[in-house]
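In the form predicted on its own, a lone chain appears below as structure tokens.
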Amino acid sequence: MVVFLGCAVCGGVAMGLIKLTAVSFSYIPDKPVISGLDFELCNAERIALSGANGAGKSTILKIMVGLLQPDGGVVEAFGRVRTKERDFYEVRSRAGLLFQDADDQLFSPTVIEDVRFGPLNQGLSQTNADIKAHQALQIVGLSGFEDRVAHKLSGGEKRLVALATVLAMEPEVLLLDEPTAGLDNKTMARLVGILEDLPQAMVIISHDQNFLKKLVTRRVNLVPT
């Protein structure tokens, strides 16, 4: 079991995004993972979530967009208390997860397909959605992969095919879940490059202190009871 340490506040004109007060989650019945975390991501925030193995990270961004339900707690976001899974459907649209597995965010024949599969979600026409893919890759640097089969490429080229899916729908917060796993040197470097120049407040989870060290602007930690 777990309580979440060291929230903020938003304060002054920052605005809060997603909060998360008092939430609790257990995969097992009376065997919590999460108990009353308390949790605030504010505009322009860059937050590490830190904790050892198996203290609930991952579950605690799945809880922010939907994709796990809380057992006890309350979820807003953007300034709207979300408790039914159609309360979410804007959310996602709103916080983009990038998965820790590259390949779980990978399912079209081609990386066109993968990277507009967002946009047309979000009722875009074919051309539109196009044109935000193409700008999407612009922004990870693969441009001319539109045609690449998407698990043939290395690792590093999947995990920026991953992170160009959910740039594709422009949201408005990045939750990233390791998102160094399997990079290179080469390859961390140009993620941090391409992280420090996007406008969007993140949730990003890593054991990567030195890649934490230059994105981050709080660390928050889990810490067992």
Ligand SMILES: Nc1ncnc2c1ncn2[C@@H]1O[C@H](COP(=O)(O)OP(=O)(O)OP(=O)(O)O)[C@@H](O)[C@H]1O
Given for the second form:
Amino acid sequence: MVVFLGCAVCGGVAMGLIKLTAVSFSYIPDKPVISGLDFELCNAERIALSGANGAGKSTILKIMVGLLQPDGGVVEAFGRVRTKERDFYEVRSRAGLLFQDADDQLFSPTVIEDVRFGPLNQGLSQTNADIKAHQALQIVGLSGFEDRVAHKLSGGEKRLVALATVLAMEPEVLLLDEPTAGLDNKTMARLVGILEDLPQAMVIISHDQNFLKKLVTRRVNLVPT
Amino acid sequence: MHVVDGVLSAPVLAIGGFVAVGGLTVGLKQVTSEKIPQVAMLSAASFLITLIHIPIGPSSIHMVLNGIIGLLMGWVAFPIFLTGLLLDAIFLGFGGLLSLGVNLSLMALPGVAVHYLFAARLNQSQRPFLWGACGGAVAIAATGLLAALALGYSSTAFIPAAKVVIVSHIPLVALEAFLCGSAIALMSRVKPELFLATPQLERD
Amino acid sequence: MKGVDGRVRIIAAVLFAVVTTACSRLDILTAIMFSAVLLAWFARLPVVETIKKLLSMDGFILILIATLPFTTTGTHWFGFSGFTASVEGGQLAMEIFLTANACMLSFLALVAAMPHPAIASGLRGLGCSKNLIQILLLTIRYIETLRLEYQRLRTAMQARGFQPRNNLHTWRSYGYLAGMLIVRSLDRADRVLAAMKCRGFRGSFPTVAEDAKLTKADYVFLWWFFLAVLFVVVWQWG
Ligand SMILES: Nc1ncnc2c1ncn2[C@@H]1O[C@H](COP(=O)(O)OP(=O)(O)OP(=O)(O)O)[C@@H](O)[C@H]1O
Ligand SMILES: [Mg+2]
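Output the form predicted together with the ligand next; the form predicted on its own has already been displayed.
Time for the whole complex; same chain goes first.
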């Protein structure tokens, strides 16, 4: 898959938050999922990343935060080239990834424990972590859900709590992998409202054109070679 | 395998506790924090799988699974089955506190043995069914024998019951072998990286 | 009993099991069984569900209890068609029955009735390995998620006409089902670990919540419990 995705908005003038240059990746040797990918996310951009099922969208987000190591190419984030696992520690707290399945993300017994897990890892004290957690829950409109058991929430609530766990770390970039999957129209409208009000730059994967239309500033399409 | 409190004698309980603590120490040493999710998911999966009733003849049984867990995880079978037994006790009211060590040893020790016997043979083998079946059969047969020993050694009055345990284990061994063989055959097809050259499940 | 600390309740359950197992007199065991019922009542265990659990546990000792009267030699109790039961065997069977049920009932009341996180923090307070506690918490968290996954696989099989029978096809299908569940749980473990890394996990879980100090209620409970234990000890061995 070869795509060229220069940043039309900033044209290299504004700060590039995340930049991939000639990145290629394969799960199985000799069967590349991505090859020669260029991509740039700039300040205040909301990019829709689209492409067929299996085109490699989720894979790209994982490469951005270092969950997968590319076979070739350069990953730059927040002004530095990142290669080793250690380099990505900082990236992961500045670029929050929302997973395709919220159940993967909510692993603590209660909602509050889950939301403050990130802030605690960032070295905050328990009190400050709790404050961050409450704020994040307030942003997604789930104040009062603190002591709910995470796995007994509805699918939509799980998704919003997962978003809160990401927001609690106060990232500069949001990477959202199909945030609308399984949401009803009402919850989806709510999610659009929440995301519209957030200042962060975003990369959004979604097959829902309606949802994307309301949010994004630029579209990037992965085309098979 | 669940031996309840009040059956086994103090020396047997002590031996079981001793083996369990030893096995747990070795097992937990291999559980780096990166592996915690894996161990937890396997505990949850094996707890669920043992709840599935499988018809055999006029009755039904459930899988014990210590062969598969042993093949995959070696000594880590100890923490996995400890979690399973705790859940059995908490959710279902099976087992007992004092017999926990014995019950854990009965399940996990055969798993470890099977790991040393067959895991290396299974890796990259063209016959995953065969080695999976061997693992399953040997593990559950050993569990049955150990259970009978624990009973018989506790009191001579239990020897007849111990014999019943052994006899009733024979069909279980055959079925567990077939089920484990099928399960391992499937796993080696859909996730061959589980059975690569390294003898123990190790991924980064 | 709801306010009693997790550590105290776990210790009490162990002590209960030790004393009960050591007791051999049927009258004392009956009294202990009665106190286990009391504990269950204090803990507000659901009656029907609890009885079901006890009965299913009794299934495990059925063989033992049924054979003991006939395999133990002693004073003639009753007999039929060549088998004779002895009084001593009957007593032994009764002893095992009472011990097992009292231990399990007290465990259900003292430990299992707690919310699961409280059990975990109780175990941690008693010095249980931290990794083990994390494993336990994660396991409890994902049982329901994996059960739904199992249900989906099961429904998919049924939708294609699968019916459990006594044949190789059935058993192979169950083997595949188990294998598939294990594969899926390992895949999920990978994703959960990835999610944890994304939130700054670098190999150690942040510790929160120091253990609370024991309260007055804990001490009152402990004293009552010790008194009861002492009473039983004196009765049996005094
Ligand atoms: N763990 C894996 N091992 C092997 N191959 C994988 C793995 N994960 C993904 N793939 C393959 O890599 C390709 C890209 O997968 P990816 O999940 O990135 O696609 P996607 O664009 O997110 O698709 P979707 O829209 O369905 O979510 C697919 O062909 C998939 O089969
Ligand atoms: Mg995807």
